[in-house]
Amino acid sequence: MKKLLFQFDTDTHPSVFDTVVAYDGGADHVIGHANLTPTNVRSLVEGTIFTRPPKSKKNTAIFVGGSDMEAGQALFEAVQSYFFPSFQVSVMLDSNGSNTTAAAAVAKLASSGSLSGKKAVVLAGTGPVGQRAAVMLAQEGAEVSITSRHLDKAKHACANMKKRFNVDLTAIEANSFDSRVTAIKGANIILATGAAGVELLKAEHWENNSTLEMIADANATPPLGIGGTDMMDKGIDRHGKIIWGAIGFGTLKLALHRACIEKLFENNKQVFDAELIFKLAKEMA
């Protein structure tokens, strides 16, 4: 029986590249939906509970993706609700790599030392991946501040997952290279989620700055984020920091989001959020 993905997706038109991890994954066939929403979601997901007989079902998949977190978030919980009884299929949440990319960084983050008790600043947090990313470093121990250019942004995104998952994150505006400066004294911990092309730090900021231990960076489209570091480091020793790149880091968020997927087709019961897909990445690490 051919192992179906039905990939739901927030924005105008579904992800080229969930599409293509999806078949690397071992999806058989990727059905994409658009513009979908917790209102219009019902007669789909009812599309794949009903189709097949039990012992089947998990062949039959859902993969919730998008640009938007907290739109990604709600329709997940909206396909879960039609869910009942001996008619479910495995669901899997990713909006804009969120989840598999924030539990990349940081399980080689803490491959590379302890993370409790240290002190955290997620640099242009308020995105996707900075948000969960913020999560997983404070329920592994750290302390953990976001960043945002608007300091009601990270109030916002503070907010969010404190709800989700009941973590306290603290919001800090920092909308310039002084401000940056100024929020990540003394901390042992710097990962930065910013824009594409947006450099936060540059390479004087951080290099004599006693208290960091480790840096990573999401960013892989020149300039960096982090000013004096490579999209390719692999837990290098960078003016005595450890230092994880976009890529270095990366190739571990590929086959994590690879392994999730064929896991999907294990049973009809798999969930896949932030805590199963950081739990597996920290395996994987």
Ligand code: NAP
Second form
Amino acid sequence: MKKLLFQFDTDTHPSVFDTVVAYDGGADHVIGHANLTPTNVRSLVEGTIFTRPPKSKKNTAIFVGGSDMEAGQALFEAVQSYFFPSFQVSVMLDSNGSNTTAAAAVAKLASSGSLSGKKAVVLAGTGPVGQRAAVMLAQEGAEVSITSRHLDKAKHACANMKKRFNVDLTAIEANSFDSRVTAIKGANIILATGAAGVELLKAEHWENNSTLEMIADANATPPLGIGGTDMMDKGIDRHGKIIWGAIGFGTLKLALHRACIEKLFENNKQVFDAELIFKLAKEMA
Ligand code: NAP
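Switch from the form predicted on its own, shown above, to the form predicted together with the ligand and output its structure.
Below: every chain and molecule of the assembly, starting with the one above.
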């Protein structure tokens, strides 16, 4: 029986990246649907749960993606609300690679040293990757702040994560190099999750920061998020700090994303969200 992955996307086009990884993760056929919301997804979910007999339901799965974390979360919850005993399929949430990218970055940081009790700053942490990474850092025992160019946006992201994961994050407004330098004063860990091609710090802004122990940067599109690093850095030492570049931990991100897709088809009851994905990332790291 063919393994069918239904890609439910909140954007106007289903993500090509997610489609490619879905095939690489073992799906035989990937069917993308765009512009999905909690109110228009019901019949699609019913199509996945009513069509195959119990023993074969594991060959149908749902992947929720898109660039809006809150919209993805709402769609993911709505999808599961239409399941009932014996009528469900495995599901995964990874809006903009949020869970898999965040999990890979934080798992690699954790593999370089304990995060517990450390002060961590997620620069430009209001996007899907930053929000989920902040949660994972907090779950490892770090004291986490996220920055945004707009205080309200940072506060909103913190509230969104508090609601979903019950973690306390601190919102910081930082809309310039100077304000980001202030934000990282006394920090032990920086995780940069800014939009592609946006430089958040230059080399001179962090090289002499005496409290800083580790840096990870998710942005692989030049200019990198953190100047003076290399996207290929794999836990190397620069100026006494351990550096993970976007491709340096991106290898784990891709392997993790593929592994999650493969696991979706093992049975029909799996829910791959931050918790399970981060657990798997730590095992794989
Ligand atoms: P995103 O939503 O596109 O952007 C994250 C945040 O960047 C935004 O919320 C915004 O924050 C800030 N930003 C945008 N333009 C800016 C500017 N000109 N100056 C300063 N800040 C700006 O990002 P994402 O989808 O979460 O992804 C985060 C990063 O991970 C991206 O660089 C993406 O390419 C990368 N990525 C890496 C991997 C990997 O394996 N390494 C995988 C997936 C994604 P405010 O508006 O709140 O300031």
